[in-house]
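This document opens with one chain alone, in structure tokens, the form predicted alone.
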Amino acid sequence: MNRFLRTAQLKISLTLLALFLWLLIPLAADEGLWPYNLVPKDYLAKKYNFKVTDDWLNHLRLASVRFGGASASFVSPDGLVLTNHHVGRGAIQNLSTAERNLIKTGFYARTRQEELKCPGTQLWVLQEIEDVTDRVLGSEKPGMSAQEVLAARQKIIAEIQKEASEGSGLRGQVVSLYSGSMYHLYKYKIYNDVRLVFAPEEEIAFFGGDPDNFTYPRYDLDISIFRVYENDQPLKTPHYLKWKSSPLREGDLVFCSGNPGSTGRLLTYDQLLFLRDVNYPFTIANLKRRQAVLHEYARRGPEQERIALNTLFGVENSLKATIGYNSGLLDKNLMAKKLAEEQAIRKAVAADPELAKEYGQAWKEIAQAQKEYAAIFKEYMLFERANAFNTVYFNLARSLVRSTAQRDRQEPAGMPARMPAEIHDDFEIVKLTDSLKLLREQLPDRQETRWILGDRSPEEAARALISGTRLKDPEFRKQLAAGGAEALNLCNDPMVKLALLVEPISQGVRERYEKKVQAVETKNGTLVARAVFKLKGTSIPPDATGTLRLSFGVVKGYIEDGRKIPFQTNLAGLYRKAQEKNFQAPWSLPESWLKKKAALNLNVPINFVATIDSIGGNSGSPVVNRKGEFVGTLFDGNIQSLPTRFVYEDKISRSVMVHADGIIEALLKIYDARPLVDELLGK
């Protein structure tokens, strides 16, 4: 035979056989960040002999709850609801002060009476699905330009949620899937009466600190309990998950309720190049300079590290996390299997005419939005994500301007900026001041970069913004929001004039990014989606959203370099681990653990891992047996899961729960929690 023949035999044959093993893909392990109405049913079945009824799902559903941007559920029919430390440090924090930090302290209320009421704090709970797909692609006609398709889907998604809030007290939020191929209608009901119940010290809610965070073995207390109130009285919910009523055992399946942030397995290779080279870069370095300041501003004194700690947290939280999703991007292996998959499907597509003809053309027009990113991506992020200028009363500002642009324009507002509980000037300044030294060395010969900084340095600029805005009173902002344009305009607020100044830029470097990038992403990614469903239909689930899904997988711990590491770690281990520390920070035990030591039984649980799926927004997820049991909440996962954001994996990726009977353990022993535990068990 032909030499050259045999060699295009030989590739048309690994091609077709990476399409094939691509296509068989979904069926090897348990992936998935699965909608509540796309659930695999047929696989949970096959694989595990699991029936996975309608009547499961709606009660796991409505036991979950959507606490920020990341998770939690009702653990009680009395409306307690369980979630991560970490979770709800934020509301926690804004009820501390130098006085009484509750933070460093815990709090316990003994009664109903002494539950805290945490300010602007609200919990979703998705209580129906409705998928509008054909009515959201119905609005684009023949030959559009992606702008033009961008712009009316916008416009009918915003139809769709105002009509399912209006009437309904329910909160609509149309949620795309596969790349804007699939289109649902979330329907949510909010509470906004939300109580603190319980809180551990943050030295064993964060044992070891960011040394520890995304690793395993661990030892963890990382949850926090609240009460959801309704009309003044506790919610009575007949949705709640009951205790588990049998052991955790390595091998048994297990799923988890949440909200996954945000994942980019559909993403193309061009998509993950600029992830690789240019946000994450980026954002890396930018969180690392964060990441210092905030700890140089810590050792002033003790108040201010519990004014830095919350924000710190986030930093440090964001940088492991980025720094291991890039880890991925890194991976030669890891990339040369992305690439092989999209060649494959992209044969595939090129080798028919008419899906070469609707569908051939995506991939490239992907790319070439990634050059346009890259052109205009440090505008973007210092001034329409305000990189720059990282301070709240710039976010207030920036609120005022455009929720007034858009009341003008007779636009729905936008969500309005959120005001802390308390706004500390000095932490202000620092981190203005921070921004803006990374707005001179990323732009220095910006005409507005001079504007704004003049002859100043940027501390100086900083402390003239924070010290001569009023922006922290609220009757301020009020005269303001109802002045309109034209307060604003004729206002002498430093912040407010700062805010007027970048919104022209921030504008057209937005309109730049919706129209060369966002609007070509999303046009060419429903045509990648579409071509993956010609082959594959919706066996592969959709990328996470920041909306609640279901994933799976098993109880089981893993070998790394050559060590089998245990599916679950005991307070044995704890303490272990504390002394072979010398009991120093991060790996120091509160006062009432070392105390109270003889009173536990050490060999309870209180970490386990699982090949369950998730991702960041999966924090304070359920995690329930076949029951529906509670059998632990998810707070992280090892290093090793960071890259399946792009790949997923269960050899040794895991997701990190704390184990139910932890909790237990440590409310009876520790916190003399009894009724608590009552109440958590059904007593």
Second form
2 protein chains.
Amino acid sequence: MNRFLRTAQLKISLTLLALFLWLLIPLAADEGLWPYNLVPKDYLAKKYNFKVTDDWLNHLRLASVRFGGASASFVSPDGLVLTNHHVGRGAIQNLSTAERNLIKTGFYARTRQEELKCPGTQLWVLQEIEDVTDRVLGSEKPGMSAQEVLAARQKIIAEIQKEASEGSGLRGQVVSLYSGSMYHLYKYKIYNDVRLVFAPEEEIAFFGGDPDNFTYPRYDLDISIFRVYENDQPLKTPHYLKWKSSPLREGDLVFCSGNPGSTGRLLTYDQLLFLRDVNYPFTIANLKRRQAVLHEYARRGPEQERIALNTLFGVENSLKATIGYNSGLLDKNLMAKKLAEEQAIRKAVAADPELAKEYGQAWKEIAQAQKEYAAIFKEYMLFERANAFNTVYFNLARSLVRSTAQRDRQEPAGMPARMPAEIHDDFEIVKLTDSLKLLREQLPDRQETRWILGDRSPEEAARALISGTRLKDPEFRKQLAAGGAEALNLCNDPMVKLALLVEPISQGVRERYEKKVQAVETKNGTLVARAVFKLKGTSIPPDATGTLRLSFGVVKGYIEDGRKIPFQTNLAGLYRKAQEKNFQAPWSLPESWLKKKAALNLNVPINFVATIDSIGGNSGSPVVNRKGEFVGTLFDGNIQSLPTRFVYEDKISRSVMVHADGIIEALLKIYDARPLVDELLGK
Amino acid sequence: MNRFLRTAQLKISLTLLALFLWLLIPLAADEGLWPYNLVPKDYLAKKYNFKVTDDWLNHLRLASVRFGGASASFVSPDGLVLTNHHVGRGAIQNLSTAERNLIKTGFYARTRQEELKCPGTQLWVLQEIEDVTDRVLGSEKPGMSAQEVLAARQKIIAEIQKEASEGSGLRGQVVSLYSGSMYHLYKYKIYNDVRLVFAPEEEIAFFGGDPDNFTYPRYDLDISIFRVYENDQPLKTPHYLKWKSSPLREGDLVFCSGNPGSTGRLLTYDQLLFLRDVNYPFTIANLKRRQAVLHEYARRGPEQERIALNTLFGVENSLKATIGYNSGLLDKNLMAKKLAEEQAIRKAVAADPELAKEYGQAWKEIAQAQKEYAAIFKEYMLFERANAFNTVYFNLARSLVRSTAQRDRQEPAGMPARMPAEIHDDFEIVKLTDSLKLLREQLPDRQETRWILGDRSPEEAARALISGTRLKDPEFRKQLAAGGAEALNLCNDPMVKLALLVEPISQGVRERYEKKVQAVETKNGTLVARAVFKLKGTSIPPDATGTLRLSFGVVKGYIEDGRKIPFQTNLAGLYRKAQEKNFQAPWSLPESWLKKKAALNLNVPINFVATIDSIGGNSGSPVVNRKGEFVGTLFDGNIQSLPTRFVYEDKISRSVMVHADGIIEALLKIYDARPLVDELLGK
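Right, the form predicted alone is done; let's see the coordinates for the form predicted in complex with a further copy of the same chain.
Entire complex below, previous chain first.
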């Protein structure tokens, strides 16, 4: 089976001969974050002699869980759900207080009565996929502008989602694949009663901290375990993953089932340039300043450190990821390859009058959209993406404003801003102050900036906003929500007023973005994808969209700087690494692991890598063997994997998993969690 | 024919006997601003032995013209339109510059070529009235809330208006009568090419100025004459008023056809209390400060005086009127009478279980609405009515914002804010500064006030807004209008941003007003009106609504403080008054009138009074005799007429007219306007 080979070696000096040769090169790599209804069964059969049956696929799909923006899986018939510690982190943090810091101490519910309900945590399970491409694309009428096409699609999508949700007890979500070439309706069952069963101490879950994040070898027990309840009883489900029944060996075929957030492999060269030259530099600088501010706040004391840590973790994770993605774009060879690939396609399109007529303008229009985006990028990030108002109160206020405002268009399903379990006004002031500084630096002459700051310093303005808002009062929020737009408009709460003040510019920039950027990219991205289809005559994997995907690869070490990196690490390596670092944070070990070292079999593997294609959002994904048995949970990629956001490669890029054996060994020997282990092992 | 007698003498100590007596007292007065399809023909026949024929009515209606918010009439078959000078004033001012001040010098086009086109001036002529009550009231479904009833009515009204306008070349307007008991569709023909033919000097048009405004005896040539063109030719119309062919004598029955703006005779006692205690005190104080600011600006020099005068005229006129209206409400006897009338009705309603069930709560609900109104009154006036942003730029900005915003509900037809012919930034700064001061005084703690002012003085803020806005640039306005909401939201113009900033609070207060005040008043006002109908079994005249009405009365002097005031004044009186005042402004006379005095027949009448029912908006109304001939144009009421806004009376309340004879005498002898006179007299 031929597939669109993005890793092919291509001469920059393209001749037609080279072009046709390239178009004929057969696919060899395991690229692909595959929708469950597009899994390349022939490829798997041919290359791995593995027959994908519908039963195998359906079982894995129904055992896969969407957890926030990330992934998880059912691992027992009584509703146990296993994910990463850093995926469950928000829920665990919400259960914590200054007196009971579960992030730090970890948690284990020895009995079901001790399991802790996590308010606001929702788990989604994909029940069904339906192809609605014809219905969605049928909404386009001849002569429509790019914006009208987008609006028509949004309308029909909203209708389809509404129909799917009504009466079914499921939530419908229409997913756009291949830049809008294909539309599939995903129907989710949603579970709202989720309880914490187990979490290790952060020190072992995130051993190595930010320095080791996105690196390998690793030694992290990055897991947390929850249980789903229905009607106040543990969920009974046949669709759970059995624990591995045989050893995991290098060369084994493994599968990963999760919700990768977004890749940009079908982006055009100009879109990559925009990311490299405009978006990522801004984003990286912004994350760095947030990181600095959070560190400074955390240094004020242990309580402040606890408060800041969750946010800091997210910021540092994003920062490292973004720098990693960008490293691909800064790689001249990689960019030259992307350009060459694109030029080959464009030449082939240009050479055929019919193709040229239909697809010839698409790349140019996308290039123009990048210019339009650059012109409004600051306003878009600062106002619409609220980079200038970095406080939970603003999110709450905006959510109130937007949900109560009469809107014509139906928005795709989104989570409403939720009240965090704890808010600390001094922390909010620190964050808001810095983001108002950013606003003043970036857009000093914007009238909105002037209204908001006047002659005040960012800190004065932030203090007035945070100390003045009554949004912390649940009664007040209830009144506002009940009173609708009228109550919001009439109230005198400074944060609500701030959200109202920036709403017009935010709306203006969003409309401009949707019209001049998004709509143009959607329409022409579809054309580019179709052109590639026509030329290649085979399927290529679609970019990730935060929905359930299956990827696969082999368990395999790699060579880095001439040094062989083994496919797995073990518990002995963990203690060795901690020793090397003198047990200094972030390589310190929790009390439990120091005390109970002797009880452990240090040969038990803790982490391993595979060539599995993955990206952010795959965190917590179950990884299974041919039998569909749980062999580990994905929690990271090595630093070399980050540029695969734009170009897949499998020589040195690896996904990193917590090994199933390490989980059992730790639960038994460190946490004395025999009942939990019995449940996992089905004993 | 019995009519609801509001002037009846009623004992405060009401007994049931007194109540029934009062309900039986026959109507004797000439009260009524009558819609053309509800003219009390029987009453006129009985009392005045005057038979109103359809031809007579239709002719007068089609000769009547709506000029801005006021009145005018066709007075020649070639489209001449006569109105007051103060009604035409805006159009005349728009044609003026520092070099050519037509307000001061007057104007006369000796030939048609010299007639000056008045950009933006629109004249409306009522072509047809259709009863749409059933359709409008049919929109109310059982169980609807007051607000839903209002929304349903607004929706059906918008539909009816749209239908009426589509394809007909006419503009449809649905008029609510008797507080929403009756709905009539008015269809207007609209003329857009209006040219100035004649205007006297302001000194004679507004002789006596503000001190003499709302007084009598008067000596004003308060007229201006325009001509309507169609296809660049003078409009040919059979529907014009012939000039009077016989002398006008005391006791003569006369009719007035114009567009009275609003009366409040059907208001409940609590509504009157709201006006007296909340609305009028605020309005009067606000007008007084505006008057002071304008006077101060005018004192800077003759050019500033010219600039300020038009606005000042409007402010002083409103001030005097409002104080006059309020004088009625401050009159304890009048209020006691209103209360007694209302209590009589309420007792009669309460005495009948069926009536009590249907109408018994109406007064209470209206009273509650007054409390709701009082709670938001400041915000309503300052933000929604823009009392805090007194500059033409704000009107322009808001008009742009509102017209481009996507709105669900269709608004009743309103004039878009028009660019005045001249704008003077120093004048705008003065006005805006004072209104921002008002905002700071009245609502210092409103977040919007704080955003707008920050630490700046109102003058600094006003200067920044006025000097920063590019709304004076027609190209910029065109771009904004073309770019829609998106362009407005993205632009950085401080005035546009101000309009956007206050839009939410403005919208909130408007919605609250519509829901808690207007809807309740509409619904319950209808109930009150119906209750009165049921009890009286006869028709009463509806309150004025700014639409075409016919009123009538007799030419008649009156007694003031024991002194007889004759029904008319003459030119001799004019010169005598000027002499008495030493020709000091505002009793100075123009050069022309000083020079040509000898040519005049000083016995010719200039102004006269009649018992005609009228109110603001009737300015410029033609007054005709039994033959339908033009005998004068209404331009004022005496000070005693102001309280008739709430209670009609005809002993001392008078409408004041410019006499037809005075017009001819002045045109001939002072202005040497023989061709114009020939056209008016049909020679």
